[in-house]
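The chain below stands alone and is given in structure tokens; this is the form predicted on its own.
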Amino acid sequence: MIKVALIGCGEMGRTHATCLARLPGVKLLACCDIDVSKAQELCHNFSVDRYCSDSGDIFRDPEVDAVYVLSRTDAHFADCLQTLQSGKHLFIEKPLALDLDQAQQIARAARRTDRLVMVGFKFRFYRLIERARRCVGKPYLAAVQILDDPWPADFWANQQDKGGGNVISQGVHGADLLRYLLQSEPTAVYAVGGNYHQKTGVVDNLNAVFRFANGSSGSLVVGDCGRAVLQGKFSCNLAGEAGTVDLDQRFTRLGIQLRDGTLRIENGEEDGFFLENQAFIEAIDKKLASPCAVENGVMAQAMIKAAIDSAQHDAVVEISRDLSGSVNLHSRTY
């Protein structure tokens, strides 16, 4: 039995316990929040008997097994390194961090231990968008689209100490989901966005072209804009030897037109979720690599930040990563 406490305990933290109770051979053993009505309510609510509001005494805590941090951006940093210096398996919603130099360091201690280490990118885990992946063949341009309706000025995600704004806390999301199903690494970035509306003065909207090293382009615009009526708040297409596919309606509904004649359309459901917790659970239970490893979550923010940069210095940004690990960027103006 694996045993799982949760550090967070609002959206996020009744999602994922949602999802582990759906899971054999796992136990929500504790809720933490700092807020502890909040832990109080979930633990109610999943039947479970400790709740906490200092992440201390889950990190303390001798029976539990893995950690999901799901806690606000800011907290992210010290939660993770503190459930990684206690020995226990590690779950992180994203983004890793508010900044790369945070996400970057978290990524080393993760390196130096034997504990699983698992980011939370949904999108990975959902069957239509393996399925669109694998209907293309090689790939060749993907345009993610992630618009949301503004965000109030009070939620503490479109702060900047607290989450950073939209672009940053779903930014990475889609710029997770350009590297999945391009299917390599991105080496530099051009993009036009700032903040056009948000009082808080965070980045609100942004679209960002990408180059990767396999010469296959990504795009993806993101913002609070507004929903798109048609396509919903998620959408994407890619292109590739083997034809094209669509996505829309949160990821939901798949279009397929093959060079082969194939046309269809394809319906599925917001799996992710489910599927993202049963690897992981799985992984620790068989003790096998992690399903999204920790660099997953470091380049994303790096290509996130990269994107802001260029746009409020109207330059290209180059993107690679060193031998050690760390991804570094670098400016470049014409």
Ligand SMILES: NC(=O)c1ccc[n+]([C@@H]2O[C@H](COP(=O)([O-])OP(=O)(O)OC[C@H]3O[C@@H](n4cnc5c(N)ncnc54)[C@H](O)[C@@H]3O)[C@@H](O)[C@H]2O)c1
Contents of the next structure:
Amino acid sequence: MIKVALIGCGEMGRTHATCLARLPGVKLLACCDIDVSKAQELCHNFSVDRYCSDSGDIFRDPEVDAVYVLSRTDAHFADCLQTLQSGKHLFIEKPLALDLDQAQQIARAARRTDRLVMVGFKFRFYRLIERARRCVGKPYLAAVQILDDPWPADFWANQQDKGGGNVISQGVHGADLLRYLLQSEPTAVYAVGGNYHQKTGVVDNLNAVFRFANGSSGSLVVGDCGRAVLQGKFSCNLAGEAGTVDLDQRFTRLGIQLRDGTLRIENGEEDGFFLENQAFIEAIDKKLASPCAVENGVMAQAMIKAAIDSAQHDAVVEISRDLSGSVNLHSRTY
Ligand SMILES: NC(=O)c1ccc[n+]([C@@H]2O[C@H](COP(=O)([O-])OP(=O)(O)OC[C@H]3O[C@@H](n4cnc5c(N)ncnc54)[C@H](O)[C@@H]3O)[C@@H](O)[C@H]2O)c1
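After the form predicted on its own, can we look at the form predicted together with this ligand?
Next comes the full complex, this chain leading.
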């Protein structure tokens, strides 16, 4: 039985606790939140008896095998490093950290342990996204759109020092999805965007085009200028040598048009949260490789930082990974 503790008992705490409750071979042992009433409430709802407000209690608990870091983004850095120091497996919600430097430090700490570290890029686990990816064969281009309604000014994720705003917070999902769909690494980006309306000063809307090592191109539109009525908050298009696919309505509807004459629409579910939890627990149990390695979190964060740098300096920003695994950005103004 794999024993798990959650740090952060808000929306993601509830979501992951619900997924874990459906899985065999795993027990939710303890919940932690700086607001202890939230930890208490989650424990009550899932019949768990250990709750606390000090994450140190989780790290010191010898019975805990794996920690889910589901706290506010500015708390991820310390919680992740301490989870790894305490010798426990780590599941971390996106983004890895508030900035690229902290994300790279988490990745370095992860490389030094033999513990399983997984980043919560749920879109990789949607059955419909996997199907879309397989349909098109060799990919040529992808367009991912994440457009939300305006985020409230008092929302923590919309503060520069707590969540970084929606382009950082949600953009990493889109950046990772581009890599996943195009099956390659980004080499450069040019982007336009900035702070259009948020009083908190965060970058709130961005349009970025990435060049990938396999010659494909990926564009990412991310912002909170308003949700697309027909497409919904999450949508994407992918073209490849076998045809084209498009997904809309939060990736629950897939259109397929292939060169062999196939033309159809398929429907699916938002099954990524459950399937990523299943993959994490199975990987610990069977000593498998991470189903979504920490390097994915670093690269997604680097892509968004590169795109913001590009927009702010009107520069093409080159993206590369060195032999140590660190991601480096290099601006080229013209
Ligand atoms: N994968 C996804 O689709 C997805 C969706 C939403 C949020 N997220 C990510 O999950 C994380 C949590 O988001 P949420 O929507 O659950 O936010 P939330 O505000 O609902 O919950 C966050 C909780 O963390 C607690 N907290 C803050 N600092 C803490 C600390 N130092 N130690 C312990 N608890 C602390 C808060 O009291 C709060 O209860 C964020 O990093 C966010 O980016 C991912």
